[in-house]
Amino acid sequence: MNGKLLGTLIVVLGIAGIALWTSASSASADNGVVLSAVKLLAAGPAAEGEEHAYVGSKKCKMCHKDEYKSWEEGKKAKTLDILRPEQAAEAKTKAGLDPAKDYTTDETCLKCHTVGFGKEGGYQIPDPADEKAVKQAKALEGGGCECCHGPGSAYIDLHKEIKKSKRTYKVEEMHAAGLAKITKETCTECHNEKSPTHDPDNPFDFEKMKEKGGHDMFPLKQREE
């Protein structure tokens, strides 16, 4: 395609573009469902490469709060805690660790221990002396939400406009908007022989275990089955 050709293309689909965010625009509110799917259109998909941003646990207890508590009060919400000096002794000493460590810079354990350690966006260890930088760590501390269900900007802000509007959806509406599936590769990323704790003679059992996960299960009164 030569460069004017393109050129024409891209004013052309511009001009539509518009034209249709417009029309959207001046729609009643009972329109949201309409207009929000706009906004994605209009957003186009995340270029290759590209990944949605972490948000943090708290960011989803505004639509699961009992998912949130459930999560709160669990093991994993304290992962990171486990790595700090003589938490979790007899654990550390039974896999070789030195239980009088501080392993919370570790980045061997932090990959486990925290959300996206490694990725765009997700954990960094902080400076103490950065306020901002440990609010923002603070964020992603321990087996969060998105170490299973994905980097949640994007299907967030598709729970909220699903809990205004209170319209039903299908989960692949969200699978579509970078919700994670849970599968048996989510789970062995971290439990698995690499783990200092792994116990040959007690492995993971993904089938066991994928309805405990992190939290109690609560039912989802929008989403259709």
Given for the second form:
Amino acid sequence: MNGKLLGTLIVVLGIAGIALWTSASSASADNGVVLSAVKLLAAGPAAEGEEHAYVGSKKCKMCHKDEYKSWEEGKKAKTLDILRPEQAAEAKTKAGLDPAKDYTTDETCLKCHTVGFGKEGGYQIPDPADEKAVKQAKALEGGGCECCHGPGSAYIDLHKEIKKSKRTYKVEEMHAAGLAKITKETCTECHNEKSPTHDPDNPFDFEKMKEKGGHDMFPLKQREE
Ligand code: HEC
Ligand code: HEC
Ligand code: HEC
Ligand code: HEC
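Given the form predicted on its own above, I would also like to look at the protein as it appears in the form predicted in complex with heme C (HEC).
Following is the full complex, with the preceding chain placed first.
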């Protein structure tokens, strides 16, 4: 914690303390003052307890060009597109879905065909007239980076620091900062029997699929074994 932050904390705690003391000593306690002091504290610069938010695949592109390019050329980047009418028509018909229907606004599908639908900073169905919302949604379309690696707001600052300092790191440090450890469960959140196209005779095989799901792999230069 830096000095400025500590200073703010002391001031805010001070206000809360005075407010508490005032309200305790007067019969007509004004809890509103205490509440607003507490709120001020919560909204202050120490925003650490906040839920990790999705930032969109484009934010990863500048440092991970190879992975991004490989991902962009694969199927994972287009999992929202296949919900549009006439896309993957054969698979839809086979699964009992209507190939003429637009499923891009069907919430039951979006959960598995976008990044973080229904979660903090995750995909939201945009109002087509709202340019900003359309742009935001675009960054979270399809099976983006954060579907597997977890919400970027948690760890992106650490990645930036590692990039800048050129120092080595251990993967545990990144996991501690919120980068997801990829396990079978990462994938079976979507690759499960709730998918309308799921083939029960061909259940998800993590070991076989692991290296094929997102992108080609490239050697890491700064990671310590
Ligand atoms: C529980 C997660 C989940 C839900 C919900 C879901 N999908 Fe999918 N979808 C997947 C996965 C995973 C695949 C890859 C194939 C598979 O395992 O089914 C997929 C594949 C597809 C495919 C392509 C199949 C192919 O072979 O090209 C289409 C089309 C599709 N889904 C449409 C839909 C539609 C339309 C909905 C909503 C009615 C929907 N999905 C809901 C997870 C889901
Ligand atoms: C379908 C899941 C999935 C998606 C989507 C995905 N990845 Fe990965 N990624 C993996 C797996 C699996 C590994 C292997 C290492 C591991 O288990 O952590 C990996 C490894 C990596 C690595 C380290 C190895 C290397 O190739 O340099 C980087 C960097 C990376 N991913 C970045 C990205 C970026 C950027 C995106 C989005 C453009 C992305 N990933 C999308 C699953 C995914
Ligand atoms: C957010 C939901 C979601 C998650 C999480 C997810 N997938 Fe997928 N995956 C899909 C959907 C949807 C498709 C269908 C794409 C299509 O058929 O066009 C798919 C397709 C695939 C495919 C076949 C397409 C291809 O590129 O060859 C592989 C392999 C795959 N996923 C592996 C993985 C692995 C491995 C993981 C975990 C590390 C994972 N997926 C996590 C939704 C997901
Ligand atoms: C400012 C640059 C920067 C940004 C932005 C960035 N990263 Fe990284 N990331 C790095 C660096 C540097 C490494 C270490 C690379 C190396 O060792 O060669 C790394 C490593 C990784 C690894 C490998 C971890 C390991 O050791 O297995 C993954 C996975 C990864 N990043 C995913 C992402 C994802 C997903 C995003 C977007 C949400 C992202 N990164 C954004 C710089 C960045």
